[in-house]
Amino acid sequence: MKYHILTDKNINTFLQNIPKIREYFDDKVLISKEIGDGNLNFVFLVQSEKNPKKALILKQAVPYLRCAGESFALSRDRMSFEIRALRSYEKFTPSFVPKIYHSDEEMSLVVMEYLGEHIIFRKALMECRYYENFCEHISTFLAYNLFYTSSLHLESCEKRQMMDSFNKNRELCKLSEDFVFTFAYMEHETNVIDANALKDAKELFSKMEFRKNVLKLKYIFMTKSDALLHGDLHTGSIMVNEKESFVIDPEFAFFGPFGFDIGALIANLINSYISHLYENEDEKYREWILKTIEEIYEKFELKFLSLWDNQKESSLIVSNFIDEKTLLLYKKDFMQDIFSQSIGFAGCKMARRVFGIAGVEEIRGMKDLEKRADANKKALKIGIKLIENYENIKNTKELIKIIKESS
């Protein structure tokens, strides 16, 4: 079908042109709402009129920017992308991602299941709602995905076939480029730099020896090809109720280090526990936030190698090339490097968001000037510090002894 933009008016004919879709509301008369709140996206909450339990969510690209408008372009194929990466983690951990009830690149949209009764994590933090499966939910989504879609199972042509159908995600690779890792550490037109902090700020964009180590963490990001990332795995892209957890909107997926989703994932955990220094008086649930942290790697770490110690061959090792003792030690420094590699993606992922066009809202979104300019400068000092030292920090202890010491 030829490409057209979706509205109120004409989702209800669009979607009963579709069998499934049709045979799911077994309703001619559909009501939609949008209510899509990031920034890339239009995301329409479309139920049955005669049974509005019925529902489902049609989530479609538009050729620019939602949240800058049609005068910055943007290529469409980015949901092409979303949509390959939903199947891929549905093939491997279909608890963990929503069910699609249909999918059309060329029309650059996905319809789903609506998680109606879940909360985005982010919010939930933001609540103080504690979540005892989410750890071992999440790492059994990163160690499997990340795993099974690596050389360390997959065969080389096999691979790079699958690379092949990520590898034109470049507009929004580039976007994690110039915001994750340049824009935020220098003076550029997109920061965003209250007037208290402008001492701060100089001071970050004078960091030379800093700048380099993110040239480093850059290089990473932009060469490596370890398996399929998400490639913006944050607490606002997961919806979680007590027994649940969902991953959602894999736009950025691309084959990328291993490191990266997991740094992500905890630079947003870590956020958290900074503004709950400020916004809530519970030590509990902080403690909370930071076993969470702890737990998600060391358990991802566990699965990652269950998982590699069931695999007899791959692309990367062959029988009988390796005894078992040398193995081991490989395995030990392979898992280092993911821990550093994970701690350095965290400094970025927390330093950008202090300055950086995208904020995050427990922070950007305190009403206390105060106490918001003293939460980004913990968020920063913390940041910089696994920026400086993520080649170092060997172990889960001694990240939260460094989040605790700074904060």
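Keep in mind it's a predicted model, so treat the numbers as computed, not measured. Positions refer to the first chain, counted from 1. First, how it differs from the form predicted together with another copy of the chain.
The rigid-part assignment of K28 differs from that of F181 in the two-part motion between the two forms, each C-alpha going to the superposition fitting it better.
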Given for the second form:
There are 2 protein chains.
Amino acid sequence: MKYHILTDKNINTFLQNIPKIREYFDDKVLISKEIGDGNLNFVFLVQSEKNPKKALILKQAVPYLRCAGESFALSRDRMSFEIRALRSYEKFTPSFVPKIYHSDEEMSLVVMEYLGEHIIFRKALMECRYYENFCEHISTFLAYNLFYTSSLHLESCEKRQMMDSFNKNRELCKLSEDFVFTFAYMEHETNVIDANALKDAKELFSKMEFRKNVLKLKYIFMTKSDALLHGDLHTGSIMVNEKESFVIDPEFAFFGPFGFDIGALIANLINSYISHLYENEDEKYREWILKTIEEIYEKFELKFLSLWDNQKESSLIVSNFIDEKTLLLYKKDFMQDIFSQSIGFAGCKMARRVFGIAGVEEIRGMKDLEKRADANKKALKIGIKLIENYENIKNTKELIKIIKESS
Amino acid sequence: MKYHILTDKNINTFLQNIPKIREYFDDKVLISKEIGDGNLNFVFLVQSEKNPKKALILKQAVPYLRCAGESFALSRDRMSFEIRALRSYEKFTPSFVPKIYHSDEEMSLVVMEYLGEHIIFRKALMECRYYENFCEHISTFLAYNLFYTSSLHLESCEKRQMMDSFNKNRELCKLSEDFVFTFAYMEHETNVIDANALKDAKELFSKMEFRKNVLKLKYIFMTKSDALLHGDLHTGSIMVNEKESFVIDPEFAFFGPFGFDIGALIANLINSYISHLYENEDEKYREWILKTIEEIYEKFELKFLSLWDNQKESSLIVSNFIDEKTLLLYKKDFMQDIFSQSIGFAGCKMARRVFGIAGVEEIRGMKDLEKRADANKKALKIGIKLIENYENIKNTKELIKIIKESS
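Here we have the form predicted alone; I need the corresponding form predicted together with another copy of the chain.
The next block holds the full complex; its first chain is the one shown before.
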């Protein structure tokens, strides 16, 4: 369908013309409410008038920066990559992605399940809520989506074909290159530095050794195409309740290094851990966060390896190419690389939050300026340690030790 | 222009309709002769009747395997990638690629300078010819094309855009994965094994340790997008005379790891070196080949670094991100990786020639079966050493030492 922007006025007609959605609602009157709080897209909550529990979300990208107005052009292609990533998740891990009722790249929109009984994982962490199934869920999400879109599973041509449909997501890759790997570590107009943190910032900006490793990691990010990534898997891109976990908003999706999504998640959990040294001061909860980090990685690794064990033939390893004993050694090295890079990326994702343009709510939102500065100092310390030592940190035990020692 | 196959009958009219070519010949009568000896494409030598020195080459791909007939379909897209790579070479190293007069992706053809006074570098090596400018030329070709299509030079979006125009070259990438990195090291129906080499083959096919490194290198080949590669840079893809060197036939072009083209060239030079232990037995010439290998790499490295020094800003390293001292350390690691990978790829390119489907003429063409078996043994020995130790061989001196010790 030719692109046009949906509003309260035309959304009903549009939705009634999609059989699957008409069938779902079975109601001629739909109530739509724009609930988007983001800077980019329009998000409508659509409900059946006679049964408001019947509800779906419609998300549409507009060709400009929503929060800045129509004069700030911004390609709405991002929605195509989001749709393609969601469709890939739907294929490999349908339980961990909202059910998709309709998607239309030309209209830059997707209609999906309304997660009315779930909350953003970041908020849940801020409220000290426990989720006993989260590690199980997210480790499956990571293992399955990373493995099934990699050369360990896909046919060679199939993988390059799939890469083709994400390779045009250039602008958002460039954003990550700039904001995750560059500007936050140097004097830059986009940085946000509290008055009482100027000294810390100056100190960071004079450190050169660790930037060598930032460059190494940035170069891996720019040139390594292991698997389809979410590209922005922080705790704000995950919605949870006691029973379910869903990954949303994969507009940064592209083919990149295995460790990037894992690192993003670990970084955000460590940030949450640090915030709880000041807010709530609930030691038990802090321990739960650390246990969560460990479990996510360990479960991810086991599941990834188990998928690999069951894969008898792939574009990388054809049958009878290598014996079991040697393959085990190969896998060991391979997994060690994924771990190291996850740690390095986690370091970047932490360090960039301190002075970079996009802080994390749980730290940048702290009212007490002294506490905030102190929390930032700790986040920075851990981030730098992870970046400086990413090639030598061997397992989650060592990671947890570093977090504890530095906070 | 809509695709149609050119023949003696219609080629004249076709060429006369292209102003640049009409102008070049300035002759109403053109003599065309099909001179293609390859399996894939048609190659016409086109000459002016009144001045036969005025000559061009027209190369057209057909949608089937030429040597097998029309029933063996084969996409003619390969010519599009060849054209795009030639155009990129023309931009960065016009002196080392035949002058292009016309290219048409829809017609799957390119019209270019006729290299009537040059010979294939492989033949030249077999005839013990010396080329004093070759190292200078090919090192510039490698350094410029690799640097200028990498993230060390291109803008982030520009690079991803350029990758887009090669990412569909899937079939030929798959060929390399299969024939350079897989089948030649295991029992496989495509292998070609002389009766008196069955024992050596069996021994190779039982070696597992080195295959772990083959897998590592294959995985780098499959997932690393450093720069635009030729993809098949053996000595048969280079034409030379005393004054000039030209790279041709980049139909395997794609974005891959820096070391792959360099490794291919080194491997083919080593094979030539080995062949001269038996044919000609000219020690001075063998020494010249070894010196050539050393010089190519050393000059490549110097030129690559010099381009990098002059690049003040890139998508990887923005101004003021890192100080000179630390940048030097970063560059040192970076270049060491390129070297190691070049060595590893050289090993694969050598070892795969021994029992794999595509041998090299100077060894597989040896009439004396005992000598041939012996030469193959040496090629295999060096190939395996390079693969097994690629991460530890530090410089060209060590490489030359291995070649000498193993032959």
